[in-house]
Amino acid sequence: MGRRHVLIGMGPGAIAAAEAIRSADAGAEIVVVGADRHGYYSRPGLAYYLAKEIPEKWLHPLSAEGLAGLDLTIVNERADGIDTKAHRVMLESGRELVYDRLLIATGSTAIPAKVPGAELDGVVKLDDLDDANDIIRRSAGAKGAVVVGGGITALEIVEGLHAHGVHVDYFMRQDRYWKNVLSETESHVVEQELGGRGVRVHNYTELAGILGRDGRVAAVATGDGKRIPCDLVAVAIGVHARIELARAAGLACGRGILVDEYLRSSDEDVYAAGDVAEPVDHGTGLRTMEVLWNSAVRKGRTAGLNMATEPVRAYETGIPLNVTRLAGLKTTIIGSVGSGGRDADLEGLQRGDSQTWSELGDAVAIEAQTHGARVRLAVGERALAGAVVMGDQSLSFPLQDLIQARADVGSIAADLKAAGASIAELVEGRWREWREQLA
């Protein structure tokens, strides 16, 4: 009989861990605990669902048959406590689950607005599928909405509301959109796209309060004294990790659950994955937080294998990668591309963020329009540190390969920096050479 594993969470970290455990131990007992009634679905896909581009059924990465093939016991309840000494998880119903190894993959949650009126009916967020459905339902009777926040989630809500015919006023406290990741040109491209659709973008604008009538949102007040009528207020100012269970259980925590290279917490039988895990980045020696789907999957796989066997596989933070859509423009963000510093529009990490995006280092930024795409490269002395590709994505795969492998691009570095350089031809040529060398 294999070990008994209890996984708290139903997101990518927990499911990837379940897959890894099952691959390593066919006889393991795996119990997945999660309160989300919709089960396992794609959080990044909510943007497309909200914008009426895909049906709800497309949000589920695994079919019912695929999930059943993992031979899991799914407990659709909220975990209420952990007793690490007794190796037990207490559920909201009063039931208890015994474990040999435990994974905490509880994800992150939106930081609420800290302004007067934040409790009014009509203040919304986008944490999960229930939130998306709530926004869709409310949009049917709404004429105007205010969205607050400077990252991906805020923009997802803006586009979703617009797709449902709601006029949107979009507040950013800074001078431009997603300032700590995008360049000035990229930010302005996004804002111009929004403006062309009728979204009113307010730079240097702070939400001072939400005004109500009969308990419902009626308007907002700005920091400079303006009053804007609206029916909905959406807040997306960042997320924080759900570490309450871990902290109450006595596990070492920072912003997330502190884990070693094997994703093991301060208790040797308790692991963490996904948004809540705070490992050390071996490149910098600093602890890092990532709120990225692909990193949650990689953490889950690593934690699951170590839980099923003995801790032997170290987690490598790797190169952050996010494929998203910004104001209708498909955008791939790879590696270190940010300008550094903390984005004043966000109180915490934004979904789709990685701290490494704000660590550009000594690389030189090159920005150009090429082959139907706007491309920005962070070029180091011998390697590409990062890239942003907006629009046509034909260059995105070669760039992912070169950046993730830290491939030597010294032979084209000087040419890339030259005025009028043909970035696409240079990158594709070096990528083909590199692939041939590997063959």
Second form
Amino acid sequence: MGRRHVLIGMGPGAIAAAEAIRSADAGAEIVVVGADRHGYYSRPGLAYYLAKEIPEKWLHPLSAEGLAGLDLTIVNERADGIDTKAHRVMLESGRELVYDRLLIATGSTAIPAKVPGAELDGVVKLDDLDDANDIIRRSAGAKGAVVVGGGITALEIVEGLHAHGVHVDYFMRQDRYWKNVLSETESHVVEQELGGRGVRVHNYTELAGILGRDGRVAAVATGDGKRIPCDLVAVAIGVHARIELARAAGLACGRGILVDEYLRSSDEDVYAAGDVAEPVDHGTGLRTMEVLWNSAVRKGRTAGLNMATEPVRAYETGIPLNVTRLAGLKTTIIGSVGSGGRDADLEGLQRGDSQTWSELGDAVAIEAQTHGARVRLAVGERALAGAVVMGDQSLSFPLQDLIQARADVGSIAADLKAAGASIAELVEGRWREWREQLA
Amino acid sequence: MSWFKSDREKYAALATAWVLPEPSRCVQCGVCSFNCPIEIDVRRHVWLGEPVKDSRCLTCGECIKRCPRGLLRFEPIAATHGGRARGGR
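Can I have the other form now, the form predicted in complex with its partner chain, not the form predicted alone?
What follows is the entire complex, opening with the chain shown before.
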């Protein structure tokens, strides 16, 4: 009999870890514990489910045969406690699971609004599939909704409600959308797209309170004294890592569970992966948080292999990348592209977010319209620190390679910064050279 | 618009090119698999970091067109260095 692995969580971190363990140890016992009755599904896919682009059943990446092939035992209940000394996980039913190695991949959860009326029926969020179904159910018959918050999740909800025929008022506290990551032009492009779809964007508008009638949402009050009638209020002001279980077990925690390069927590038999893990970024030497699907998968695979064998594989934080859709525009964000400040519409990271994006590098920003895309590059002396590509994504692939490899672009840096530079030609030319050098 | 190519065109296309994913951009949303007219599990190929080598592929381009993250491309087989996608396992 191999080791007994207990994995808490049913998201990409836990499933990637399960696959990695199974690939390394055919005899291992793997128990996956999670309270989500829908099991493993694509959380980012909820945006497309809400927008009516995909039916619910297609959100599940693994077929029944695929899951069976992993030979997992799935325990569909909440883990209530961990006794690290006794190597036991306590479940809500009172049952206990013994482990040799434990993985905590409990993900993150939405931060609730802190305004009067936030407890009213009709205040919604988008954390999981139940939330998406709740929004869809409530959209039937709803006339108006108010969305507050920033970043990707707020727009996913805006677009989802719009697809279900609900009029949306979108509140932003500042002058523009996602101010600490997007440029002024990019923010305005997104806001114009939203306006063109009939979404009413309210800049400099704060949610002061939610007003109810018979316990249900009836309107919102704004900071400047306006009253807007609505049936729903959606809140997307950020997420925090679900660290309560780890903290109660005495594991070292910061914003997430503090892990070493092997994704081990302060207890050598307990690992963490996904949104909840807080590793050190070897580029900066600082601890960093990411709420990204791909990072969760990579963390899961690394932790799983280390759990199945010995802790020898180090997790590379790398340069974060996400592709998302902002008001219908495909948008790729890579590396450091932000203003260095914080976004007043968010109280932390949001889903699909990396701490790195908002960081201010010592790079020069170049922005141009080229080949059906709006492109912004953060050009350092010898390397590209980051990029945003909005619209046609052709250029995002060479940019991804050059940025993530920290390739030397010194030969084109001056030309990129020149007025009227042909950004696409310069980037593609340097990328082809770089590929030939690699080959 | 979706359309089916003639068998001859299909085999010619398959002999020289296939659908190649960029796995690091995929969030397993399933839009590609849902829109495949013959239900190839395109998403699984992406998870495994492999081109869509399925002989039933019609090369209709529906998965490429529908992917909300633009991570699928039609690439010449010769350019993919033995059939592993970038970032694949």
